[in-house]
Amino acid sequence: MQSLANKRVLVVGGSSGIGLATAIAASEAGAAVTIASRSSEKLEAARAKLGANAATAVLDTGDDAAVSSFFSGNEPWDHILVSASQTASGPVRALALADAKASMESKFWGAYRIARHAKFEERGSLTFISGFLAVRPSASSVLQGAINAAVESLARGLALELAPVRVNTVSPGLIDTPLWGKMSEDARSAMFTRASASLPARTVGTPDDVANAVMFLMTTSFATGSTVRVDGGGAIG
């Protein structure tokens, strides 16, 4: 495995959840970490967990000019993780078309813009976060499955286009992140209990579980064009 000591790591969507867990893991491994997010308040709260050596950047992946300017103003990166996205859920015939387009804009086109403008060291890496719905669709989350599949396909193609930069995807299942914070504690607990019982791993995932997979892909020089599922067996259960 490659070392992350003194490597420059950018985590887009690094202010919470999977992104923050990865930023913490990379920082503990000796990397110089920058976390990027649209919210300056969330970034400052996250930096308190990372320590004074972490850098922050306000960045909206939906703004192509801002993404271009950000990368033009920074040195090449050794590793980039794109974890930022906001996607709506619901049946195709019930979900407003505007919400569906906004979801695709956030998760797919946000990742596309990063890939388009990012500057990498010669053997750097780019990692996307997708989701197991790409391979196990749900009748109530058709759009999310389609977006995740598109992100994984994008990564495989970019692994060829950007070589020798390595491009991979991590595909999580149900992960206990702030994404579920709008649910009541009782409802969230009941959902996790039901999910745990149905999964081969008999538990839901944590952000650290996904961060471990991202760290593997960042530090394994022979991994490119890959999708690593961290879903408790959700795709096969």
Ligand SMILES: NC(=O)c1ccc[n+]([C@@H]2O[C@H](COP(=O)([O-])OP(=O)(O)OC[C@H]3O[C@@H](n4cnc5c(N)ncnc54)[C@H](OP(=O)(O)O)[C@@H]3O)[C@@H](O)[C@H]2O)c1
Given for the second form:
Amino acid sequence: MQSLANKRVLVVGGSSGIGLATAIAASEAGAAVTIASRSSEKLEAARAKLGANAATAVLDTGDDAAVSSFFSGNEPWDHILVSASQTASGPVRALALADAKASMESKFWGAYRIARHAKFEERGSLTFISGFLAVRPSASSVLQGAINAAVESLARGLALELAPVRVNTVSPGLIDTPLWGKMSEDARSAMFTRASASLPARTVGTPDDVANAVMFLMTTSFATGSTVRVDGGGAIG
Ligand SMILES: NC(=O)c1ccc[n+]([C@@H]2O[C@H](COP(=O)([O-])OP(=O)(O)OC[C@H]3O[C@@H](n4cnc5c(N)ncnc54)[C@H](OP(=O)(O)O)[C@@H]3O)[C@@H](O)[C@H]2O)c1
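If the one shown is the form predicted alone, what is the structure of the form predicted in complex with the named molecule?
Next comes the full complex, and the chain you just saw is listed first.
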């Protein structure tokens, strides 16, 4: 297993949820961690959980010039995680086309821009986050599945193009993160209870569950072009 001690780790989308949990885990493993996202307030709140050694960077993955200049202005990275996205959900026939396109723009093209401009140390790694709907479609979230499948396919191709930099994807199931914060407490709790009852793992996931898989991919030098599912059995249940 590769050590993360003193490695430069960038978490794009590191101010919340899966990204923040990974940033904390990498930091505890001795990495020099930088978290990036759009909101300086969220970044500062996250840094309080990471300790004074962590760095922050305001960065919008939708802004190609900003992504390019961010990587030009920094030393190469050992490991990068992209967990940044903001997507709308809904059936194809009901979701406004503009919202659907904005979702693809955020999650797929955001990851693509990072891959296009990122600078890595020779044995570095890039990890994306997809989602189990890529392989287990839902009639009410068809778009999410298509975006996640595109992200996984992007990673597999990049594992060839960027070699020997390793490129992988972690595919989560339902994870209790601030992503669900816009739902009412009652609706969210009902959704988690329903999911826990039906999933083979009989529970929803935590950000740490997903961070654990990202850490495995960052530190395992023979893992590339792979998708690791951490979905409580959602893809099979
Ligand atoms: N939670 C789940 O149940 C679940 C399930 C399957 C897949 N996933 C996927 O896992 C990934 C992480 O989700 P999460 O649950 O950790 O969500 P989250 O808690 O909402 O975190 C999303 C992060 O992305 C950042 N972000 C959003 N748009 C950005 C942009 N354009 N540029 C830079 N940063 C941006 C946000 O910070 P700012 O607002 O400061 O930019 C935040 O730090 C997403 O791709 C999501 O689709 C989540």
